[in-house]
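Single chain ahead, by itself, as structure tokens, in the form predicted alone.
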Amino acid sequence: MAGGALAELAKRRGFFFGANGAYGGTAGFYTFGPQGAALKRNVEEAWRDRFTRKEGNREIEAPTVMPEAVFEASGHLDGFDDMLVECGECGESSRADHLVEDATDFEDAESLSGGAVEDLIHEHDVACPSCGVALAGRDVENFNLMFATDIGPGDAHPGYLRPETAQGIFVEFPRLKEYARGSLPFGITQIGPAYRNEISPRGGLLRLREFTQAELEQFIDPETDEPPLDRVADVDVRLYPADEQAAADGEYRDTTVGEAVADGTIGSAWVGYYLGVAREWYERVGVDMDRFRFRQHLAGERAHYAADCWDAESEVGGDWIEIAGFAYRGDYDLSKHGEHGDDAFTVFKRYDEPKTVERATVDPDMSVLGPEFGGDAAAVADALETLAGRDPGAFEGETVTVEIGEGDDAETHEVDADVANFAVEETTENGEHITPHVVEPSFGVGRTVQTLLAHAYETDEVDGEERTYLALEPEVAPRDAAVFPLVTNDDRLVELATRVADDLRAAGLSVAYDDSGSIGRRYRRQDEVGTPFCVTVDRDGIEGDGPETVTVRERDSAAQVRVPVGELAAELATLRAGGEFVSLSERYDSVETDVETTTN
């Protein structure tokens, strides 16, 4: 599907549109209509549904302005940055990487440096999408996609709108840890809003400044933590690594995540694991599986604490974008926060049974470093404490040398062993503090939401007429179920057309009711927006000795069936849960009819 078609039916019918369009529009917002906030809440419930709850996981939801400090302490400040190139002539500011990739056969100019870029913005001409000046020569920049705030009066207090949900998680996790008891491993899930201030915004919801995330963090023991790979290991996976992407030739290799991570293919079985569990759950929402692949991160790429990185995309439009990205951190995270925050983020692994072991100990006579040293004093102690258990031998000698203070400010001083009173102490410890690594999966619930809109576009004929219509699963389809009264003539079928929508309702159905047109226009309707259910009340239901029935119209198929209304409501959350049509075909009656083109 086009994007311009995409974009025309995603505002016809109510999915998404710019948002602010009354003062000009605001680039990088998108509002999501009626139909779209459904779809967009399946979508995520799906995913609690999938990686949460059947993970065994918990959900928390952080606040998403948080103070400066958090993202020194994760490194935002210095290293969240895109290539931006500005244009002599009318100013308009690009993301140069982008303009590369537009412009060239070069897939994945995010992973070169700022010069590299610069050097083919020249070779190819490249000029400003905005007036058409070459941009050879201009800077490449980096840019801070962080949006600034200030938290309470003033500007004491700076903050930021976080980038993404997972500082959230980690922040907390001297809390989070105490609710999973401190046992390892156990995984944190949260859907929220992210923002980044991004340069040029692009793409519908692409490339936004407010996005929605749905992330899980893993927290994992590297050392003795498995996860269990044999539920997967089956799991048909298509990739795309980095030694192929790299080949002048290169090509996908469809394998099974079992296989790929035997052979190495896959670094981490964690992040395999994931790979496995992610591509069941796209293929559930309804993500067409021949336009979907895992693309492995190029060294250029991939985060400096990231040991292996793949990204989820998919084909839409004619391009591959990310929907997802699956990381192996290691300890950076919480190794980072521990550096900066004041509080423990360690767990306490208890050995198997206790161990006696050897410690090197140092008892410093304040006495005689407070007049020795003056203000000093505290730091040659913490010094002599932290050599002692880094190098015992350096207290064998008459003296003891340390160092305090860092780089010009570093000073040298002599300590007299006898002093500092080194020991070495038997102790029987029962475990040791670890820091976590964490396994992160993460998904953009914007983006998915637009691929599920173009791979579920389909066009057909129906009753010699063409028809569009969007083949979404059930479970994501932004109702449930529509109803009909055949004709609005007869009081008897209006008033048990509303009561079977009142019902269905009832029992927990999103269910849409229309009277207005022909029910071969109000089908349509429905088919476009992708309603998997129409319910129609017709004569023949009311009319007999039997129970009253209705007549059930599969979308895909536009097939019927007849279903006593008070069957009605288990039938069709059966179907929603993923049952499947044919089975009423067999067990009810179908319906010759030729309703789709009756008028009223």
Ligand code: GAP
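Rigid core here is just the name for the largest C-alpha set that superposes within 1.5 Å across the two forms. All of these numbers come straight from a predicted model, not from anything done at the bench. Numbering follows the first chain given and starts at 1. What changes on going to the form predicted in complex with glycyl-adenosine-5'-phosphate (GAP):
- Superposition of the core reveals a Cα shift of 2 Å or more for residue 122 between the two forms.
- Once the rigid core is overlaid between the two forms, residue 322 does not reach a Cα shift of 2 Å, moving by less than that.
- Relative to the superposed core, residue 102 undergoes a C-alpha shift of no less than 2 Å between the two forms.
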The other form holds:
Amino acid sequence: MAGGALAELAKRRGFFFGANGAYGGTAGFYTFGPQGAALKRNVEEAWRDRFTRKEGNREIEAPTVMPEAVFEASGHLDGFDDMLVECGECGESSRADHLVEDATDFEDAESLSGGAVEDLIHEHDVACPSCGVALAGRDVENFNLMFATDIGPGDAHPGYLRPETAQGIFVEFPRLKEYARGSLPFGITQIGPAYRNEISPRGGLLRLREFTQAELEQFIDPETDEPPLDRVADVDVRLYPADEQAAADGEYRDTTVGEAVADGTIGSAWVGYYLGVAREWYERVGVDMDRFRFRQHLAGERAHYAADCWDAESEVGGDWIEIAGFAYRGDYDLSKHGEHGDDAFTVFKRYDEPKTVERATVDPDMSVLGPEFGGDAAAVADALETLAGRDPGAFEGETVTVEIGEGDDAETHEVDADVANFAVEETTENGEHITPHVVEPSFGVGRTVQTLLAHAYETDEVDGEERTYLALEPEVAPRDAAVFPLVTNDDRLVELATRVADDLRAAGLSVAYDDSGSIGRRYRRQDEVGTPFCVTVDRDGIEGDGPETVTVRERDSAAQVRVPVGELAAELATLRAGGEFVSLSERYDSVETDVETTTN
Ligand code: GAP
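Can you give me the structure for the form predicted in complex with glycyl-adenosine-5'-phosphate (GAP), which would complement the form predicted alone we have just seen?
Expanding to the full complex; the earlier chain stays at the top.
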């Protein structure tokens, strides 16, 4: 389906549209309308169900503004850049690597240096996409994507809007590990907004400056913790590994999670586990599995924190887009916060049996070091202690050599070995402090929503008329059902339709009530926003001696059955939870219509 038709439908029917239109619009910011907000919420709830509840994980909600020190530690201040080139003619800023990828065979120009990208712009005569003037000779600069702000009045406390929800989890690790009673493995999730000052926002919800992420940080002991791989070992996956991408005739590898982990295509069993869980989840919420793959990152493409990374990608409008990333982040994040932060970003790993270990110690005689080294005495004592742990053999001679300070300020000092009071003691240890490793499935909610809409968009013919409908899964569709009185000039039908709608809402279903226009038009309106079931109250349903009945029409097949009112809420709830409409057809009378559907 063309992106234009989806964008038009999204705006006209209240899924999403560019924000702040009354003030000329703000690129990179979108508002979700009533249908879109409901769809997005349902996607988030389905994610929460699978990645938080079913995995036994815990969800948190951290602030979106964080102090500068957090991003110094995380590496975002220095490394979270995109390549920017500004047009000398019209001033338009563009992603230099994207322009080069569009003009050449390079697939990951992001991994090249700025100078190399400048050369390619020159060689391939790359022009400004806005005014068409050549960009050759323009500088390619690193542009940091974080939005800066000040915390409180004045500029003494710089802060940033978080560029990923993950940092809110890492920073709180010292407390979160207590809630997990210090025991690995455990997983923390968070769903919320992230902010990136993208150079060229584009593609509807695909590249925004404010977007929603659903992230899971799985903390593990890399030496002992194994994922429950057997649960997903048989899940089929279409992989596009880095070596296949590099090969001229590279192909997909259609395999199972179990095989791909066993043969090393997926290097980490934890990453493999989450690829399997994600594959099942995407299918559950309605991603078309013929338009879905997992692509491994090329070495130059990986984020500064990632040891290995796979993306879930979906095909939308002829392009493959990244909808989630699965990174093995190792101990990068917790080690960095451990170096910069005040608290302990480690857990205590208890040994099965206490261990007796030899430990080298020093007890420097400060009454000697003080007069000898003056202001450097404490640093010399620290250096002796570090050296004892690292190289006990250094204390075997009459003097010990230590270095204090760094770089140009480094100084070497000789210390009498007796003054150091070196000794080797035997101690019993019950365990050690280790820095957990992190495995991170990170989902873009907006990109998932856009994929679902694109993959659900269908046209066919019903009653000789062309219709557009969204074949959204009932679990995520904005509304569970719509209720119509067949005509509005019969009070009995209106009264029953109102009561049915009220009862369904009281049962927790999200229900539209529509009494305007022909019944065919009302069906089309609901089809276009993906309402899976339409309930029509007609005279046949209230006449006669039996219980009141209504017709229930299934969106995709347009088939109808007659269901007793008293059973309606339970039946619709079952359908929403994944039940099949065909089971209703088996138990209730079909309503004959002259409907014929032909999918285009
Ligand atoms: N914590 C890891 C992380 O943030 P990422 O690959 O940069 O990794 C994760 O982002 C997901 O967030 C992406 O797969 C994508 O779905 C979504 N995402 C990233 N940048 C986005 C943007 N500018 N607009 C919309 N979604 C975005």
